[in-house]
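Taking the form predicted on its own, here's one chain by itself in structure tokens.
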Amino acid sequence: MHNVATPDEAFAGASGRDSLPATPTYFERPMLKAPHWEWNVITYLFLGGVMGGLGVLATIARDDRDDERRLRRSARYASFALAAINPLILISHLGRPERFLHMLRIVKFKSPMSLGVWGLILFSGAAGANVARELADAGVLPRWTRHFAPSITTPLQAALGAFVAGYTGVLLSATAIPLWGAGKTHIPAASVCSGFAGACALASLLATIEGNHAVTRKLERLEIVAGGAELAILLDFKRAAGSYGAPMFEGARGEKLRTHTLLAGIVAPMALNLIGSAIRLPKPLDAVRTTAASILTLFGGYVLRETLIEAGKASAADPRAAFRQPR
């Protein structure tokens, strides 16, 4: 009975003959085709997470406080703007607008891409209805347009927002690429936390511009919780992924992730937000602090998506990892 060689033994056997030239063998060629995803997919994933988080923020804002009503209004406007921009970014990746329309012909319940596109469309509808209600309340639109947004559209937008934020991570992890496959749990969870932290950061930035300083403290506390959860998930992902996580957590790309996302994008904003909670700064200085923390959080979230995409390409090029698919 013949013994079956393991992938490592096959690699060793294929490259260990001194009489043969040191050229790549079958076992050293990539098994998987790396995705041709560039800035538009990275931006689509990033904005999708922030957009979904804004939908959740608009739901938890209270009606009996003026500062939170203003927060809800700005969150609704911002989420609708991102919902309008994101399909255009996706179309720029697809190349032709009709390809986006073809994705809407049917619903594939086993396809994260199909469900994600439909989630984006439904979220956009709920966001548009809620913006119409805001404009009607402000007297910009006729009062009867409020009927386009019954009370159910607010929690509906939040539920769809949570789905869209998580789907951006599921879209990556539901593949044969070893790094992404090793993060089936961690990547979606980190995407949700990063998206919500980015939504809090953008809402804080908008509140600072509007002069709505009363709500920024609450947003910063939420951002601390979301950022702390994101940091814990990424560190656990590094531990759990083992050798599959090398393209993401080691080398120059790993160093960029540590400095730009973990330190500058999570730890530094958390420290700035804690300072704001502990010390009452003059308003101009406090506005600078909030702005810096918000920009760093958004920047770190974008770099996280960029790192996931680029590390996934490197992982696809590694035949050893492809032969030993994560469980």
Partner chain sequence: MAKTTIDLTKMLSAGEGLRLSERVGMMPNLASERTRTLKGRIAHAKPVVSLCPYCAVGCSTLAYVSDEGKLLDVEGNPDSPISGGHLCPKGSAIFGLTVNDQRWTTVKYRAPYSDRYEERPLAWALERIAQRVKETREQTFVKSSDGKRVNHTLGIASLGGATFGVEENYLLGKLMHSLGVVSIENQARI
The other form holds:
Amino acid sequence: MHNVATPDEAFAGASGRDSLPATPTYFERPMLKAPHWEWNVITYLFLGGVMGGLGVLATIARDDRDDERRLRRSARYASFALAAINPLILISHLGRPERFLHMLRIVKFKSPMSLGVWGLILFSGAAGANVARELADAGVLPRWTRHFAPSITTPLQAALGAFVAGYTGVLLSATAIPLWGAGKTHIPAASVCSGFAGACALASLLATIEGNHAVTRKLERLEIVAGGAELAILLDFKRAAGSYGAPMFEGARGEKLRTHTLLAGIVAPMALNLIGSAIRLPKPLDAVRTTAASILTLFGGYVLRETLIEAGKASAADPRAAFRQPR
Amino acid sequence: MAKTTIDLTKMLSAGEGLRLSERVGMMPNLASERTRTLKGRIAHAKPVVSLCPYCAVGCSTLAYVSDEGKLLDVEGNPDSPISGGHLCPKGSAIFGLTVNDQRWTTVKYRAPYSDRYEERPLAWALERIAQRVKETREQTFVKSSDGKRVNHTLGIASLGGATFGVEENYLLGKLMHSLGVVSIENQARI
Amino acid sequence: MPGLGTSFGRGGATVWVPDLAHADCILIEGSNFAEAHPVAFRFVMQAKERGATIIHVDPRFTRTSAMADVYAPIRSGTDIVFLGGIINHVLANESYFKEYVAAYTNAAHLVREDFVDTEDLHGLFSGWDEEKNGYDVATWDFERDEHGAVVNDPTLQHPRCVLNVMRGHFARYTPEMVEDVCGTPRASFLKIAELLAKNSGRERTTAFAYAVGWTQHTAGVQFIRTAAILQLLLGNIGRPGGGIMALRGHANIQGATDIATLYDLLPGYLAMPSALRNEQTLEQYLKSTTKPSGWWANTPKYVVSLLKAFYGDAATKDNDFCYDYLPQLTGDHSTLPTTMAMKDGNVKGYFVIGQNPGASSQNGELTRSAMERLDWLVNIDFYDNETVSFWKREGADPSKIATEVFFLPAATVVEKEGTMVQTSRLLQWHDKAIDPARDSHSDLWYFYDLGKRLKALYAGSNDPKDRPILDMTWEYDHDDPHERAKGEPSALRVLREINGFYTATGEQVKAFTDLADDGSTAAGGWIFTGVCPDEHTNHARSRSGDDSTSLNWGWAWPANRRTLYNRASADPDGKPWSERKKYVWWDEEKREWTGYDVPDFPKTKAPATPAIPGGKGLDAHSGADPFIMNVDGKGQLFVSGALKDGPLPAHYEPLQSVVRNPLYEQQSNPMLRQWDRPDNAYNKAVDAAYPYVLTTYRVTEMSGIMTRYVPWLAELQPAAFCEINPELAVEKGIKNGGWVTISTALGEMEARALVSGRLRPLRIAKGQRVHQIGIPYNYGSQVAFARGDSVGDLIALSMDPNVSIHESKSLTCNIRAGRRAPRHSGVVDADVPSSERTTMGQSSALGPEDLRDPAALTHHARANDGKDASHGMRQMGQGDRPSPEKGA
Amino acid sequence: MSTGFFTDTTLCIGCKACEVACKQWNELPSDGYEFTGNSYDNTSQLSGTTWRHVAFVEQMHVEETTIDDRWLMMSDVCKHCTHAGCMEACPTGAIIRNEFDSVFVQPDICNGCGYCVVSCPFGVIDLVNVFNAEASGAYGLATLNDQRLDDKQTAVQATGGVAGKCTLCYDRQTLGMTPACAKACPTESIQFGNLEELRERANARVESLAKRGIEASLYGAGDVGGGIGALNAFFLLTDRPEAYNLPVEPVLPSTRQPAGYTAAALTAAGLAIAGWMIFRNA
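Other form of same protein, the form predicted together with the partner chain, not the form predicted on its own:
After this comes the whole thing, all chains and molecules, with the earlier chain placed first.
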């Protein structure tokens, strides 16, 4: 095609475009359709991760330690609450309540959305059963109701929780959006980490409110691990994604990722948490520190999802990335 | 509204439910009632042979009409040796030309010096037009000019004819010539 | 159509559209075939798939060019040079079809000795009268013997035989000249010339296709003449896969010419009586219009039958069949002069039917402001449009416009029945599918109703001037009770009247050969006689097509012939020129013409039949004269006297051109007609202020008001745009997609820029770089989903001398980035008393869309616009013959 | 029977009859009236309400020769993939494969989640969200609002929209009719029929074009790779796929699921173990 003035070239002078694109594309038109997802889906994904992480925490926590006992209870309540809220957020995205029911017509193993919804429902069931158990233990419900929640629901909630947290990543990575596809292992793994960290943060926050300071140390250590893993995964994602990663890691969005997600959402709470485990601060100050760390982590979790979605939209608009889609 | 939830209950009800196992898995093929009974809207419509009104190639069209006399669809007539059932974009849009909420389907009248149109009854407008034609003709009719019989009026002109039919041209011409109008023109010159 | 009509005999495309598939080569020039006629273009594609070479010559690289095997750019308006160059090439290389030319054309006729060619008169032919500003065409004739018969030289050796006169005339049209004038690279031109010659002859045929890209020029008829000459030389007329395809623009353009609503024509190409000729009585008129030999010897039969169809029993032999009921012409009453007359206050009432001159006419502002001077305007259409709403256009002040405006809602094609004539002269009937929406009615209904009302208004009048209205037969009630109840007339009854009937019995006439001049037959349009040959038959409704000539699909005038002059598809002896190109031939056993088509020749006239010198009608032709309409039965290479601007085509620059005519001293067509007045200002030729060529066209997705409201079409081409090449865009700082303003002496328009390499700058003589700018002619700025300024607002009115067609295809302009200034139109004529203006106008405040610029409210400039200007029209001389050549 | 489209771009004259015929039959509104300046392409893309889209690619030489100037045109459409990303992604079962082997969106089932939109490797399917009173005014003939359609309620669903794309005129096929676009196409650039026959015809076409010196290739007549398989709507192209805005290496998104689930599971397991250890060692 030498000597051929492509539309780009022919127009370059006329439109005052500064540099010619490397590969001629179709008028720089996007080849792919961008996601129609806004705050509600971002929130749905974020809360799904937190909710799932809480389910795991509730299982890790032991009955015979008071602090962990209380953690388990608050984690169960919180994850059940989120499991109740999340479908409402999804419905707000779908437009009408009965549309959610269409999701229940089938189970489709190849659709992360389908599996995720069923996972969410089963998780809600397990969470509900476990909440019932807590309520029975607390005497709110008659004690015999405890029998309706078999002991299997505890590990089940953990397993489903892990799934729910992970599926929010697969939901993105198993799409045609080049950026997301390039993160086919990173995004699910990072989602799980973010979910765990978020769960730890939320649990710490609740524990701080409750005055259950003993457990916050444990949670914070786990949060450090999850945050560290997330950081490592995201950095590796940047490396592995190469040019597909540009919409996420470069430019203004990359800057936001670095300052908001990585620095404010991961590094800062990690540092706060490390301070917490290294130095014993006065109680009120420590509560502030924990609260700050938790809020930053949760903020980081939301911003990660937001960045992923927004960068996904930008990635969809890049025809060059879409011409050769990541395997 | 209820219709959207019916599918779920139907799926779980007897018969449907039995085959649930087939439908759960990798690639379920769950056709709804609407899908199973889907038929093009012209299944029982009457095709009427018409013509494309745009360019002069003369593509034959089929206008599908429902029992109630409503236009459902206009598409190419495959029997035509000229068009073979094909149509260009304009021809494919004849339906949109005809059924269009922008179309003016009533008389619009603008009085002298007015800044707006008014709706007027058709019969009123036609009678007024006839009177105005007569009035102008009376004012401007010339029987002879330079000693020659001319029997014409230059006070009335008509433009149009290439977008309507042969018979319409003929009647317009016959009427205008009988009125003595000579400036009878159409798109053919334009 | 004089271009085709004077050459071959009939003003219609010679080609049956599907037959294009059988061409070996197709030259598309003056037409954007694929875009303007996409469905017919499938036959071009079929030909291409069968191995034919498709050639497109056009100022722009269009969707047609994209499909062509060979594309050559050309400077708009120089087609005579391009085609003349091919004629010169063919003559110089002796590659014309010699047997065909010798037998079927007037190549052997000797031209009068006193005829002087443009070669010797700097671009003028002999007979130019500077004072009269016109030609005396006497010298443009053939040498005749003492009996008036034309002198021939069958050896083609005589220097004054037509062939040799042509050799001299076209000698100047060399490949170098083509490159210098047209900007077409020499290699491309030579390739095309060779392709045409190679694909013509006994075994192969080449077809030409053109459209308004040739007609809308001040020398448009001569463009077509050049093509006709070339096709005659190549022997492609009347043969399968050959001919000249005139692509008409609108559904019934052909029908509106056949059953004419054109000022100078009566139905069937009969001339409108004119006071400029001596046609006061029927006898005088027939004498003036009847030809001694050829088919037009039958004129009296058709005229009398027409009068009987119009005036029925009132038309008798004693009263000249009411001949004096017909009005007489006193000038050019075609649309452009009428617009000028309207502007000058001489037209009071205007019917505009299915037409939007407010957006589609040239000099749009003149057209729209002319309507301000009307007493009343009746518009029949589907949608609001720039014509009916002229009084609220940008800058206009409705409170000062006295025109009473009526909009009558029209029925669309599916809401009515009737016949349309397509581009191959094929009559096709369409049935009615649904009732018209609400108050909408067919145009037929409106005309019928108006006729009835006027008859009632004039009832009892004794004034002779009212007799035509009272005596006009007007009985078309529908047979269907449902339709009759709504007052719908029967289109079939009208078509039957056009077909003709015996006045005594009411029986349908079967063929135009049965028509008589004694009042025993009535026929509203003799060329259609045969379409309804009996009470039960309507051939226009025949719907049985086939892969060949589809003689049972619709009905083509004349006499259902598909390819015209098809006698020429056989050699003089009546045998096919070749097996491959067999079409119509003489069956010696049955002693008749036979073939795949209805022979365009007397069925039993043997090839060997000699011509009878001085014979009447077709007796004057031999059995080997295929062009039966012509006086001599031959194709006319040299046209004697019938055209106003020359017997042979000569290149003149467009009226508004960027260069001096490189061929002759004569810059533009000496016979072109123009109005030099302030409201119709022209760009001067070679004016540095207007250095670019401007050409106009339409796009596939749009027609006009019939598409601009259809969302499906409007989204495809939503705005007026302007195509310019990247080089010019860079020079002018124009951004693709941005706004540009294009200007001429007449005014400005704005459009969106479409920067494209498809508009290649041309290099012409002395290395001059010519930029061509293209603007589609589909938009109007007032209404609809797709809109934008109309390019018509840039085009001053000028006309071709033969058919009064405007020049819209080759103009000059300037261009700049950015949007235009608001318009201050709405100039009001002084006839309305100012007191009345204020009182009538007080209550009506202007809408926001009426004025873009509040300053316009106080702007009363250009009052009496053009009123005092001299009429200024040059060349208003009247034609002495009907001129059924049409554009669009 | 498997049916499909063979779109031969060498026959396309860019008239856009396919776009209009499709909208007419399927009663789709316009997508707005935006002048793009991108050659003659003002609809720009396939959308939820534009199911055929004609791409225009101008390749004009800068120098004076015109010999190799090209203006490529291609009518794009849903590919009806053998393994369709949209259908796999659809959580409601709204997207099904019908008896003609085409991928069909059931508008009465679709809940507008939009997951199919991001799961199409060709960027075809999109949400339709102009079906409300306000939009119909802006966009003109929103015929799904037309009272003549008894199922408009289900078709329109809600203001949230439903996914829309080519149905391969399922409702016409049930009547034995050719899809609207293929029927309208004046030059038969769009050919509809039995897939096997279409593929044979397409291969023959490539050979015959090669004999004329025209280099052409088929896109989607065979496996396009990435796990998608062959396309039921395939194309004959005379330039690289990217020139027409087609992906040269499309990937079926679901092929990434195993890796994703595995990574998620391993991470979750790792963190759970870490948590377990942290809780126990504290």
